[in-house]
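Take a look at this one chain, the form predicted alone, written out in structure tokens.
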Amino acid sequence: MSEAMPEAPTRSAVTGSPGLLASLDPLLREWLPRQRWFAGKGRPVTGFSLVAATELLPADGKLGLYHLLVRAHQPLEPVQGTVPHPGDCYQLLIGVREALPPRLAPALIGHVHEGPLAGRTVYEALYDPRPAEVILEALRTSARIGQLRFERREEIRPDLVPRVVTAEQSNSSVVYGDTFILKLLRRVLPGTNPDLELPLALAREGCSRVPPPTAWITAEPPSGAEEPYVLGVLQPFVQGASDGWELALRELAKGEDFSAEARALGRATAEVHTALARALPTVTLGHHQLQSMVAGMTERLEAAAQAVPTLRPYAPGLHSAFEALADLAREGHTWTAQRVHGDLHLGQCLRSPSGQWWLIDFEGEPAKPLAERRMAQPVVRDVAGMLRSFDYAAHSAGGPPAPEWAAACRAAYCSGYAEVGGRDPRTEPVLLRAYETDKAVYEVLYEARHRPDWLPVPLSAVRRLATGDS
């Protein structure tokens, strides 16, 4: 059970508390490597900096809460080309108690002994009932706290039980009462994010298929230099419902057609796909902007095969789908551009009870830039993401690879997403080949750096695409 409900929090922002952060800081450069959301793995944390904090909670009493904005200055990786930035913002929620209940050790960060919270125990506040009701009662109520503000959209019942979702994610998530999910995105940008953006806009144009934000969290800069941070979502929770993921290897592992679901998510990737053409702008891609498309790919696949060498006798034959590409361009043919996912993969989907598909989590591929993830791309791009999950799954059941399974379900979604958006990704294949060979080659670096026992999965598609085969 937890504690009794909180009021809405009053406290102020903790302006200029570098006390605060020095005596976190052996504690933080421990705990914050560890944590699966953490973007600057492999390389030392040399120092932190602090954006902003807030106290939500008065550290001097039983239970204090601190909200850090707080930036990890790592060395840059010797990567060409790369622009030197400050370091990487992250959302921390701290909880400070005298000294841990055993429920939440697996939350502590560590004991800390100078500064002004010595003698006390901080720890990961989310999985403590507490903290993450004060978070939704300053959502509840649309608190201002400090620089942080709380804005909804509907109403929000006030006793909702929370829990901490457990599952590694790239950012945090807390359930409250099977009503809610709210996102806490961790490592954090100024600027319009479009994991609330998109969502919203989605929502403005009635589309059933994303659940629509209820509330969100920002942050006001300190310095007003720059744009807001936009720090958490909630939505509906979708209850019951299956990560379509895991569901595509529950059925492949029991020998069961997901053609008929593969089907419908293409459906519903094509209703939110022309949900979001009518909400927002769409732009032509003419020669000028394809060049520079074509431009990044190769230069993508030239630093991977530079850093794989099992991919180098594939890549002249993983050129010619660039230059395919390039070759229409010049030839003045021409693609329409709108708003997508920009990281759609079966894991990024759910299927409800009913039968329902929703797509989750817009926030795109968070190691690109905030500008880059906001761009318009061909719907292809999405396109090409989910059948490359198809693709994963067909290996990942934990018996030998289905490479047939994966051919139906890869029709059926496309002709899913015929059936609503009017055309086959199919009749564009050069530009679906493009595209799928970028991801591919980006799946290679990544297996080979995090998990080189997966490497054989893109591989086996670096070999069909290297070849322009379907």
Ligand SMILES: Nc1ncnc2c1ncn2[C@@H]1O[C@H](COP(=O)(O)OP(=O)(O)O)[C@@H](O)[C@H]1O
The other form holds:
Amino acid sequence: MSEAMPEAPTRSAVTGSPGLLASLDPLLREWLPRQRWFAGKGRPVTGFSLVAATELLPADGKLGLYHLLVRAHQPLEPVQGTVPHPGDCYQLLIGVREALPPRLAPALIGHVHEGPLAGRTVYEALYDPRPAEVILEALRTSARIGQLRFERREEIRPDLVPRVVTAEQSNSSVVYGDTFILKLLRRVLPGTNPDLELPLALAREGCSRVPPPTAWITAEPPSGAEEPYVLGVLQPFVQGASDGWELALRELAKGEDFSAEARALGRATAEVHTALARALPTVTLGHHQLQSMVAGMTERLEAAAQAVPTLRPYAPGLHSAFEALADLAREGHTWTAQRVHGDLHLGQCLRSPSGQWWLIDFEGEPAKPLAERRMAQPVVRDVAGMLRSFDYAAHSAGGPPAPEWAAACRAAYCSGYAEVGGRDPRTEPVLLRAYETDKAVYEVLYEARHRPDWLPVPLSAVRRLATGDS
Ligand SMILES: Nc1ncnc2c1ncn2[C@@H]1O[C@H](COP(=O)(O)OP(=O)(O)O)[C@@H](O)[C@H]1O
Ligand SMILES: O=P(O)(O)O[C@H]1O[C@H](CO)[C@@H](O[C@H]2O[C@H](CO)[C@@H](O)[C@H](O)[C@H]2O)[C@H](O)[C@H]1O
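And the form predicted together with the named molecule, for comparison with the form predicted alone?
Then the entire complex follows, led off by the chain already shown.
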């Protein structure tokens, strides 16, 4: 992952960091669970431990800046308050000032009462241009600071003005002068992260559908026992882009057909898949692997039906989609699997003003372990995600559902895919139905947890899929 670049001299990590964490502890307990990107919602935070602390600007100056990797301890279930759990590790960029100027009020974390920062105000530093500039400068100069490693593949211009992206995200992003966008991962894990791995592999293949990583940040693990943590990726910013979800809803609201764009998206997806198959190993899924794939789908359905009672009447019909796949496996069918996007939907597609489509966010489903997200899978997995997304749009535009609009998009997407990929996904109806079913089940659970008003959208698909209609 690393390429030869000049390195700035190493600075040291924070001394007295346990004291630092102790003084932040009460503030973080209150602030962290309120963040959109906090993954452990619904379970109280019972404490923190420090994975790494790095001083990026000394706290005794007008503006201090700490980079923290902090493990949040949470019991497994809200009702089982005593079950120990190692806890998720979060990346925090903490600014320290005497007082916050009004423009930074939304970034407030709190006022510190004890310890090395007593009397100071701490805040989410990404909202502040100066700390964001410090990060870009470290990337520009390939700095090593404490456990942090900043690496780059391309030159980065100095003096790019930062602005934080305020959209609801699983992570946090800063745009620099409309030239680059830096995504800082929030829940971080040791090991190769597909959000860096796949765009780098695609860049090596010359694939022009994915912004190539310009630079990235990793952290050396504290003990040497683990692999480095991937913390962030800087990539070119696609100026003036709209995402596929916004565009689809806009066209629907006007009663316009979207199938030309859907076809272009199918072509773009196939281009990315073709490049990934060239860049990284492909495997054949035989009986054993297909059985365990079906077992995973079945388990997820059972868990979702347990959690969302409205799903239960459809469970037998949905099981039949997985059984049909198991039957094919028993008959000796095999499928080629390769690295895929893993969480493809219209919101992960950007269209630039020139009409070019880009695919972003190769992180996969963030709740899953990295090893699972990095497994080779049939390309139909991504296709199913996009087909679900057209259906979502047709049920979310505000007016009555527009099934014909969705059907036209779905058909056009598959045709576009076949034009470039050489194989029409509709020639794999059993696999496609199984993956669409798996995704719809995931969506039922996702909406029940995060956006209950949206639950009817995946439920309408569940009704269709349970009866075997495509
Ligand atoms: N290269 C890019 N150019 C322009 N906008 C981008 C780019 N990458 C991401 N974005 C914008 O940032 C948002 C969040 O990016 P994403 O990678 O999906 O982060 P997350 O994992 O936090 O959802 C996207 O929805 C898109 O609007
Ligand atoms: O954007 P993320 O990668 O965090 O994905 C999660 O949130 C998505 C919603 O923002 C959710 O996607 C579902 O809703 C979309 C419309 O808002 C729709 O286009 C997708 O097809 C549908 O799955 C996604 O499932 C979830 O993982």
